[in-house]
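In the form predicted alone, a lone chain appears below as structure tokens.
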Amino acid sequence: MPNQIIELEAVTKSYQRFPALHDVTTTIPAGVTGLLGPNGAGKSTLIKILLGLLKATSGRATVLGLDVWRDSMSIRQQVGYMPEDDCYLPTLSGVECVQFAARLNCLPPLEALRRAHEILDFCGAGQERYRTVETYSTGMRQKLKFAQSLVHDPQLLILDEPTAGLDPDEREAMLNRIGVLARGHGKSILICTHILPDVQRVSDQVVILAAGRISVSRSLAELSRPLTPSTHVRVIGSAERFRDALSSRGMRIEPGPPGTVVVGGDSPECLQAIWQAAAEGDVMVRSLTPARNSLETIFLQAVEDATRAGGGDADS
């Protein structure tokens, strides 16, 4: 698999008059990325550009080194795609639905059915893969979409919104299982979701698409990372002699949240002074977690930024 798993180059895409996307320039690298955006940003455009099911009006773009239109057919074998709508062919079981997903990518019949058992105990499917589809649970709709995506062993997996209906054990199961095919298998990952927390759980990489632009393009860790780093501090005792103690050993004290001392600085050194300071004033460290932006601030921000630029609606 190349480093690069998607690479975009000044895409545009214009129904009539109407633009949907606005110069896409960025690089989108192996593991696990969140891509953003709010409704009428664009995502879904881009996906079907991905894909090779809609052409760009100019710009050019390859997935896992592919041309999106000339290469299309090759992308769509090495590519697994998790819609957000439903798409089964009624009366068929949730077993038959996977086996014949796993036809359309070239499976022999038995090949294909065995692929299919195999997913969906890996989803978590019991027994209702023996029922039609008709009866599932939106959950269980959500596990056969997964599997869908993923019977023919892609090496590059697009889930529209794969969390969406779930309940919390389930939304967990799906994240966890994201998680075992990114770390485990060596699976590349793009989640198109509204849900950020799920981003910011299993994701490497974030894009913000807002107002048919790329507004943000960045590792989750840079974009966590806050420009003045600090620490937060949760102490059993008296907060007060510890801030003392920081304060005796030049240590800046920034407001926090009530029962947490925020210290300013990261380095180990910083570390050492906390340690020392808790000593001197005989209190219990209970926790130290370095300062993060939330994502939420990140996202909001973006989106901000880019309408403040012009930014006209997309479609969703």
The other form holds:
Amino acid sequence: MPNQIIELEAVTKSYQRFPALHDVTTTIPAGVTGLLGPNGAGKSTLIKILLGLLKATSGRATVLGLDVWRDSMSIRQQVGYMPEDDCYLPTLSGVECVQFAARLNCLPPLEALRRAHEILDFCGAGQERYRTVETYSTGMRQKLKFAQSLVHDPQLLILDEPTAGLDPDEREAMLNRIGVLARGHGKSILICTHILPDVQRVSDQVVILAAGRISVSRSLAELSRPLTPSTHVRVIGSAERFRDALSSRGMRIEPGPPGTVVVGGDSPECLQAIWQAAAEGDVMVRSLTPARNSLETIFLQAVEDATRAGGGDADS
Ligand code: ADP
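Now show me the form predicted together with adenosine-5'-diphosphate, since the one above was the form predicted alone.
What follows is the whole complex; the chain from before opens it.
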């Protein structure tokens, strides 16, 4: 398997003369990647190009090392796609729909049925699988689309809004399944969503598109680390004594929310000094958390940067 699951080199796509993607260059490694962007940013256009459904105006793109236009049939065998919109055949039952998706990927009828049941079990679909799909709730429709995208055991999954419309329990279950596929089965997953906490929860890497441009393409861990690191400490006991003990060790104390002592730095030496100061000040450490940039702040900044770079040509 190539190191990079997706490679984009100067990809531009114009509809008539309107550039929906503008000179997009990036690489996406194996793992879980969140694809973010406001409406009209070019996410669907990019996904269609990756699936070989749309031809880029210029540039080069590969998926799993295969050229998206020349090798689109091979790519489809190795990629599963869960669209945002419903995609079922009315009058069929859930299990028949998933079996049909497996048949489209050339599995023999009996094997397709066996596999459909296996995947529906994984998706937590019970007896509802035997009902016709028109009767399904939003949660069951999402499970069905997810199962259809997964039934041929693809190496890469592209999921468009997989948790949209789900209640908190169903959403949790969907994110857990994504985690199992990525960590337990080595699948790579590209998740396109507006729900930033979902991306924060499951992604290794984040790509932010805005106004047809890539604004950010980096690991979430790197992005989340602030330029000036700090550690948030909550203690039981006298915060004043704790502060004094930190100061006497030369630690920098920064302003922070009430009840929290914010200590400059997050290195192992800094953490050691925090524990020593807690012992010296006779306080118990209740929590100790390195400060992190929120994905929301990163997202808003990235959109602003890209919109400025593009002269404000985003349509939302
Ligand atoms: P997103 O999925 O991020 O909302 P899209 O890729 O759907 O963005 O759209 C990117 C831009 O391209 C938008 O401004 C949209 O209006 C435009 N666009 C998308 N599809 C077409 C099309 N078939 N013809 C003309 N313009 C389009």
